[in-house]
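We begin with a single chain expressed as structure tokens, specifically the form predicted alone.
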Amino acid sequence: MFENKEKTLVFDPRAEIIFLILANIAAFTQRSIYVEVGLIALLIIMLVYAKCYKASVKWIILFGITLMLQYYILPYGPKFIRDTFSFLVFYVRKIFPCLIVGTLIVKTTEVRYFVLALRKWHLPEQIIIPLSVTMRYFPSIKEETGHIRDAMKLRKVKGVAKLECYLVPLMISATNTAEELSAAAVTRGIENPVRKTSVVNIHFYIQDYICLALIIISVIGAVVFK
């Protein structure tokens, strides 16, 4: 683990990479209820942990919505309704695990960090390159989104005028937005084939082991109460 600006504890980027394999391991392997709420439960904590406590409450809700509709509404509907959503909310709450890890990640994790854990685990600039310049795409796109609704906010622009106000300059500043982060991935010579140095560092700590070591039991519990 390392401390970031805000002094926020968060997980080693590796930690974090494995967490979300093991995730998606025991999310598609367990059977049991039991296991599923306990998997839920500890992930959750290291969300609260990480002081995502915004995300932390979401995902509390909505997964206690799923579990309501599954058993206790769904079952006393419609045969055709309740044979339909019942499929949906059972394979939906099946990658909550992955998607609760992967608001970890975002939440906690910078881009140079990530990249970092990357190379320590010696992946080709292949992958990393364009893995880091998507990661930085997606944030930039949405921070323009939000300018784009202003703007539109500020002119009043209403009705069926809003999706062509809408889509048009989120186009253009979709294309601007990837050239300029190539641009700039360039420049920070991202493309050097020399060995890359950074001023961070990165270490797996206790917390990372505990936390590791419970979603490991989290995995076994998944494959043993089937």
Given for the second form:
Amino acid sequence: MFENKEKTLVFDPRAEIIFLILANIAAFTQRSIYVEVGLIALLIIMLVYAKCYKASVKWIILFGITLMLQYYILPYGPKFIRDTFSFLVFYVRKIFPCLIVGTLIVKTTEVRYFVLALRKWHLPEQIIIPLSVTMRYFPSIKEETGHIRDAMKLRKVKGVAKLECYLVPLMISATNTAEELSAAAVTRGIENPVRKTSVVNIHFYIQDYICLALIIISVIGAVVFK
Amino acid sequence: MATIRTSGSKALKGKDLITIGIFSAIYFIINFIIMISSGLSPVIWILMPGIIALLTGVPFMIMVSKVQKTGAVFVMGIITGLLYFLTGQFTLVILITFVVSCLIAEIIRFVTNYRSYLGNMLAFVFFSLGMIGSPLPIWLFRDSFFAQIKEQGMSADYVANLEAVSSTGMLIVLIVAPIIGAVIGGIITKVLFNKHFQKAGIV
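I've shown you the form predicted alone. Could you give me the structure of the form predicted in complex with its partner chain?
To see the whole picture, the full complex is given below, headed by that same chain.
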């Protein structure tokens, strides 16, 4: 438990949340392809800096594919396909910066650091607890639906019945998880009304400030270059 | 099974918060998948609140039956809103419709004393109406909305398509769809409650 105490984070979780908000603003105000590519490049460099090599390669390839689709393939395709997919591709490209920062947060920040960040911002516990549970539970849903899919393949479930077969086990496992998790959390004093202390700590370091400055520059770029 | 029973107070406790968190995750995932697929066609976007209501009835209804306290729906709404904010889908209009619909849902639950099935279903109808804030700007600020999405580089075909689809009649469809969807979603939940969940002892 204690070796984590000395571990320094790549970015402060608070900085990461600000990155996310700024990347959002930049993504939805920019109209110039150069600003967009610049922003994506910056975010991928941050991802590489955080040692997420696999994810960086994945995002570069995906971004390349969407650009190709939008400029070289879809305009020459049949009208039906163009109508159906041009918005989807456009839309996915818009949320790319958010997805990359999202990857960064998920890969580098444990939920307890995140919780600490939100506590430092004095969010009420009634929001912090469910929000952290929600974020922790997403991977479990993925895992769970994988198991359900395998089970359905074995039993050859087809059609609308599939939906029921997804929902019911998911609900039952969710309910059981809620029971178990609450038992564990109550034992560890979640209902204790005093202000929580933390064994870990977070600070803004030089890399946080540099990346913040760079992202702010790209937001300005997004607003200025039309 | 050991259930944690704290005093009968109506404030949200640790266990309630965890339950809300878990069901919000399921609600958000279903919601998000439909939201993304609504990019395929403007019609799906307008029907989206209805489709979401139809498919999210089960997690919502189980959540409210497990947390029979003030604020559960509101916290779920805030979490969904925060997650949407992080994924860049959140607008001021959604914020307003979300807050209003969650408040109405909470009032209905308070009046019906949290236990009534019909009361919970009615609360779900209003909660589902919160999602209409997503396509609502098309009608609220029609001209500036179309000017803005054109400027953002959306393909001209899509914009023309959206303009054609978004008649006043479709506004009624947008509002009625979640009501019908939520009622059907509520009925499906009732069937599943009787068929599975009561047997499994989770409600």
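So that the term is clear: the rigid core is the largest set of C-alpha atoms that superpose within 1.5 Å between two forms. Positions refer to the first chain, counted from 1. It should be emphasised that the depicted structure is a prediction, and the values quoted were computed from it without experimental measurement.
Annotation: Cα of residue 145 displaced by at least 2 Å between the two forms, core superposition. Positional change of residue 124 between the two forms stays under 2 Å at the C-alpha, relative to the superposed core. Put the two forms on the same core and the Cα of residue 77 is off by 2 Å or more between the two forms.
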